[in-house]
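What follows is one chain in structure tokens, specifically the form predicted on its own.
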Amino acid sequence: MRWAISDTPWVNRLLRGRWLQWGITVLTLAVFVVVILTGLLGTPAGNHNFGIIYVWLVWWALLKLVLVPLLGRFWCSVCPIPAPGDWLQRRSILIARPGGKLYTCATRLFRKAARGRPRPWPRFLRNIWAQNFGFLAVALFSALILTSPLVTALTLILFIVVSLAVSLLFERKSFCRYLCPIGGFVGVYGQVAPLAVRVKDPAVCATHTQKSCYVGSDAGYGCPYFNLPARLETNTLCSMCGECLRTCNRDNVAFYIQMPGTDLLNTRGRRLDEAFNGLMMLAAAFVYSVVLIGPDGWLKATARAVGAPSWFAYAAVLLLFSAVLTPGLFWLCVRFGQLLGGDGEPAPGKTAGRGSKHATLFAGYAIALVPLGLAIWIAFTLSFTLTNVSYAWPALSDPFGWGWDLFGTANMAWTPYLTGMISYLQIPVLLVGLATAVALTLRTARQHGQRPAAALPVSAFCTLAVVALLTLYMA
């Protein structure tokens, strides 16, 4: 069960039109140069600082807790960090110029070296490992900028200018879709969401041989994100930007209202880099309630001193539970249920290879992490959030910590917000994607031709993440 919200007049009125969503991208680029200002400028604090309190309290926990969930990857359609590269490739920071000829250079200069045409991003790193990796390394520093005003502000200005000179020299969205490491975040837990733009009819798609959802037209740009909308099962890789309802000539393209994980429903055809993702941001919340929020002030004070010996192996421990225990651990398990449960049936258009089998179910169970994962994500931003996030009211009177009382609330003390009840929101939510997670597990059984029991070990996995953190966070 489905409805086409923008069959709606009003609503398709609001969509189709730009001012919207561009009016949330200059804001939100408003906030980011305030962000930027005050780290640069403002007092070392973090939790005085504007651009530490917004960021890392306020935006991080509304991506998590509401955008996230609801909305899938609308955060990418108005995210201000590709704001500038984009305006400069199209040539236009409001009105689609006619002509479909859109993704053009933005300057002579890079004219010059993408010889008078945006490149193609290389063929090989059209996945994710790029943004997996990428989480990675954004995740060794993360102690220090979710602290320090000054190198927040520095990571944010490297994002930018790497999205810059990607967007001058490659075509559409590139850096969005294959290296920004929210993107990884937000495209493989987006699928959670009930919101979804998919086509009508695929029939209509068929026989329209024009795609000018794809290429582009008067009416505005193609997909930003390679997308032709007929192929488009799961948000992962869909920005909710509207460009496809714009630009479709035949009205087949809705944004639809679903039943909230529907994307996650078809467990075959998965892809590996989705799959590590899944389990990189597994093991990244796990290690971050641990520091940030764990009984051990030691453990994020070594988190914190980069450089230091102990921060090297504070990195080799992050890294090697990330990227080898956990998925390590996670094949492990997909490989005993296949002794209890059968090898399966291998994925359309695969061989009946051993390898791809291995590799078709592991992608496959790993969709069990998707609910999982945002659970304990969630969890751990409710302790997080809820004990900090009154730093927001003094900030914001005061952004740069020099004496100001812009809205009267600079003297305002902090105050933990509903500390007696955050662990009566944490179980439910963790018991709730621990369920569905399950559930997951012998849906995927039972799609990949195995007996129940496959399941077994892969939920076995997943119940033992929820103890161990239902432990961390009672204790």
Second form
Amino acid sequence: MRWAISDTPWVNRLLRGRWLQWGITVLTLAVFVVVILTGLLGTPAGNHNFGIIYVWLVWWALLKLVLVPLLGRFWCSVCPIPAPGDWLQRRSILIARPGGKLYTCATRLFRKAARGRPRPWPRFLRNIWAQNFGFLAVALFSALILTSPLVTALTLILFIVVSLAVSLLFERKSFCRYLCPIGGFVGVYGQVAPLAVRVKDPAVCATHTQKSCYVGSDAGYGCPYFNLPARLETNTLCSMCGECLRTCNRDNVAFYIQMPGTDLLNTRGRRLDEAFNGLMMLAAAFVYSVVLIGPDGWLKATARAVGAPSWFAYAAVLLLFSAVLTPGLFWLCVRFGQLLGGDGEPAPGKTAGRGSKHATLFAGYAIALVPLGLAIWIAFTLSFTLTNVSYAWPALSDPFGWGWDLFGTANMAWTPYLTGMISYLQIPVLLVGLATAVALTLRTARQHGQRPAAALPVSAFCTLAVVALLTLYMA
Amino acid sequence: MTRITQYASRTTQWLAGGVTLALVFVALLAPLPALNAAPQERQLTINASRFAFEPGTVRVNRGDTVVINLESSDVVHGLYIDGYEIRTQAEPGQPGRLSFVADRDGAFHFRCAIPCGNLHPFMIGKLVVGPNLTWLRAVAASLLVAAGALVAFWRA
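Can you return the structure of this protein in the form predicted in complex with its partner chain rather than the form predicted on its own?
Next comes the full complex, this chain leading.
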């Protein structure tokens, strides 16, 4: 059951036009520039610095509480980080180049004479493993990044430089698709969102040899994320930029409103890199909850003392917990599930070996971690957003902490909002996440030909995660 | 699957979902008999230094009159208790004092209310007012939800 909102004429005009997306991108880019300037030149006190407050409090809360659950990966289409590289590639800021032509150094430097195509993105990196490890790398320094305006600015500068370099060498948004640590989890959690871009009738695409949605046309560019819309089944790799809506000359692409979580219903053919992303994000939420929200001051100091011997111990524990223990425990649950409910059947047309069968089930069951992980991240985000968001008003008037009062809000006092309500907001979110996760474990068992009992260990894993988080916050 | 088994399965789902929802509401909201220990006055001294409170976790019983003496050993620190929405502040040599009746059970973060450095937003402690029924109710609701989802979707 889905409703094509882009079939409404005024919505269609809005989505086909470039002004909306361009306007939001310019706005976010302007904020991004202020964030970098305030990081480099402003006060080092994080709670008085525009950069820290508007990136790690306002933007993060918007991303986790609103954008990802409702709009999926839409943020990626208005993110300021790839914008300069994108405009350089297109040699245009707003209007589409004829034929959707892109320009990169790679187009000249690495052109393969025989095939006449630019150098492709390395095959071994065509997954989100780099994004996973990138996120872990950022997580190692997060206590410093989150609290130091200068480090925040330098991190964002690093992101934009890498993004620019990648866009000069490789076509389309290779940085966003394959490298951005934020894009990885935004894509995975974006599967919960009710907004989706899909083709109306796959049969139309099958007979359309031109594939203007992929190669581009005078109306727009080929999919920046290397997607063929006809093959899109989830939001994971779609930023909803609308290029395919513009370039499809058969009017066969639409923006749909669907039931939230529809993308999660197919648990077959799932990928290990995305499964690992779900596990790593789950582990990271626990680490942040213990380190940042917990009462142990020495732990916070250790996490921030980058380079000190104690920090290396902290980094080792974080990596061990995120990359080994949590995935290991999950793997044990899946294996135990196989003992309880059988090995299941290989995918149609495949004769899977044992190792491949384990991997298939592991990736399939990890789908349950998408609603669960998102719920846990929402609970984590709620724990500090309502208490700290009032720092946003003074930072707006005095972004550098230099004593300005641009909008008359510089002297507004810190006022925690609804602090008595936080638990009552967290509990229902976690319960909905848990119910969805358990339902998905049973669906996974069924779709992989296992008996329902196979879902019990992973369901227990999900329940344990929620009880553990409740204990961290409420006991 | 025949139409009858499909219908039965769907009915089981709705039934299990409805019963689970009802039980979750009961677990979260049902009034429980008070099991409080006799109220007493609790004198607590909390030391604040960048960026931690010592002790980090404080436990009292519902109905206790809590008197917190906040001492600071480095710079000016504040103490704000979530949920109770009360605050005090202290600087070295000048302790702050806070007195209130712990009339809501559960766990409440207390946090520094005066900017004191980079980790200030994460300078957090925890006040646990027992019996901590909020946590127990939430855990019970989680177990019910998991069990209910298993029943509802076992044969779906």
